[in-house]
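Shown here is one chain on its own, the form predicted on its own, set out as structure tokens.
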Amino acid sequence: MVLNSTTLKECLSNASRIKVDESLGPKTTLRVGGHADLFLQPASRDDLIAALRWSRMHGVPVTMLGRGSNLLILDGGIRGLVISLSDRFFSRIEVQDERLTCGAGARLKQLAETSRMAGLSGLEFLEGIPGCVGGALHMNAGAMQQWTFDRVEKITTMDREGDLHVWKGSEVEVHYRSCPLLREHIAIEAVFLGTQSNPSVIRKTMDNYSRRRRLSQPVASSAGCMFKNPDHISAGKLIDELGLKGTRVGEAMISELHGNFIVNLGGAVAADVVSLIKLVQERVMSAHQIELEVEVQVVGE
């Protein structure tokens, strides 16, 4: 696809960038994919607003790309406009009482780590989440039993025409690493409900969190963890016990520190990540007939 960004440019505000051919690998943290016809950083809500019906006028379908963790592009890219909400309009947290008023662009790190400097606990699990609070909300995304939503009070969220709505947080539906009114709808910004706490004793738990992290999971690029588990085993398990662990294709790996993750050694592209899903998919089915469902979001060509 082709397109001519001149009539989008002509919508926006001069604070808003946009880029033609945009290479999205960097932008991931597998750092694999293709390009991006346009990509688009709005300023402002107006200039999202403005992006969007333009692109409902002329045709131009629109991917939404948070932090790019827990994403595989594939090589031919993506076809339209891509949406990143990493603007500083969009990336503020606020602190009031017991709540933060988060933008989506916001990073979860900083959001755990603002929460434990207000002395507001709860949202410690948070810390060692490489994304952002949409891609949170999104995923639904979850780590030491905790889930997103287990804190969210309430989203603002906005639809594919630019007109907002704004949900109580216990009225959304979410599932494990779902969120099927973010599949339609775009998150905006969210009101965490933290628990008053001591800063020191919420810091402990941040380090122990850390902590498991770093003797659990490899440092290496990767998308995070590749498959959803199953029922009553975890797919990390599973894979381990298959002997798959350091299994390789191209530049992309199965680490050898936990079988649920794809690390790219540094020359990947998307083709070896998808061959090594397939293997392991393949595998599985065949040693215990059970159907491992990929928890990365696959987008692109």
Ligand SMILES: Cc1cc2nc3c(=O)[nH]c(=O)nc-3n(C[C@H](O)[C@H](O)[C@H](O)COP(=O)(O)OP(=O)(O)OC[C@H]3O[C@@H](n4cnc5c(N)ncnc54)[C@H](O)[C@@H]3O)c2cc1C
Second form
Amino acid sequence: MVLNSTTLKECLSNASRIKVDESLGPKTTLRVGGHADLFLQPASRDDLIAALRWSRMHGVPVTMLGRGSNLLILDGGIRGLVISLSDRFFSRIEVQDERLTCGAGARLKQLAETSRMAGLSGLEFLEGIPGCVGGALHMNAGAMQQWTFDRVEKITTMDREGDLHVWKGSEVEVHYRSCPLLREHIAIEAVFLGTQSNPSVIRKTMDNYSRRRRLSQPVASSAGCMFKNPDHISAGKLIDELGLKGTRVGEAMISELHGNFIVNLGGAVAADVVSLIKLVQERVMSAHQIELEVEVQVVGE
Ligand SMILES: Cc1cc2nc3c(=O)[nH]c(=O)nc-3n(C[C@H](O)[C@H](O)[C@H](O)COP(=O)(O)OP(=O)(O)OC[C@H]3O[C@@H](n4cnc5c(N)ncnc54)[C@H](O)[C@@H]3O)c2cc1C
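Switch from the form predicted on its own to the form predicted in complex with the named molecule and print that structure.
Expanding to the full complex; the earlier chain stays at the top.
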């Protein structure tokens, strides 16, 4: 698709950044994938609204990018407009009493740390998840038997026409690693509810969680767990029991440390990762008649 960025630029303030043919691999933790036709970091809600209206008017597809820690972007890249809410405007965190109001671009680590400093517990589990609030809401990210939406009091979303909506967290339909609303809407802001506690107790919990991660997860580039856990068994255990740890396709390898992580040894391309995913799915299907579902969001062409 040949896109004219000039007409988009004309709709936006100078503070918003637009790039043409932007490489996306370095913007993901797996570090594979092609280019975006257009990449935008809006600097205000008005600019985001203008970009969404421009994309509708010109029939340009829009893809949201968070911290890219749960994405497998294919080698052909993403057609249309990729939007990142990483500008400061969308990354604020404000604390009032037991509530933390966070922009969708705020990092989860920052949210967990701010919550600790304010003496609010309940968000410690977010400390080691390398995403931002928008991505965590979309995925209903979870760890240590806790889920993002457990602590969401309210979220503000924007639909593809640029209109804002506010939802009570308890009213939003969520599942294991999914929030159907956010496949259509864009998360703009969320209010998280903490529980008053002692910052040093919170620190201990966070340290404990991060120690557990260090022992069980590889440090090499990855997108976290590649597959959703089927009912009653972990995908990592299934993969491990089939002796697949260490299996390679090109520069993509099933981690020796954690069977559910596919790591990039340095020069992997998305096609390597896709082949490895298929290999694992076929082996698990033929051994156990279980269809492993990919957790990581595969986007692009
Ligand atoms: C080392 C490692 C450890 C991990 N550990 C965990 C873990 O313990 N638990 C867990 O659940 N996950 C884990 N993950 C996966 C990942 O970090 C989480 O799913 C995280 O929430 C994704 O956030 P992100 O900002 O990176 O989103 P991205 O990967 O950028 O995007 C994920 C999805 O969210 C959408 N999206 C992004 N922003 C918005 C928005 N503003 N509005 C609507 N949709 C949006 C994207 O389009 C995409 O579909 C891990 C990943 C790594 C690399």
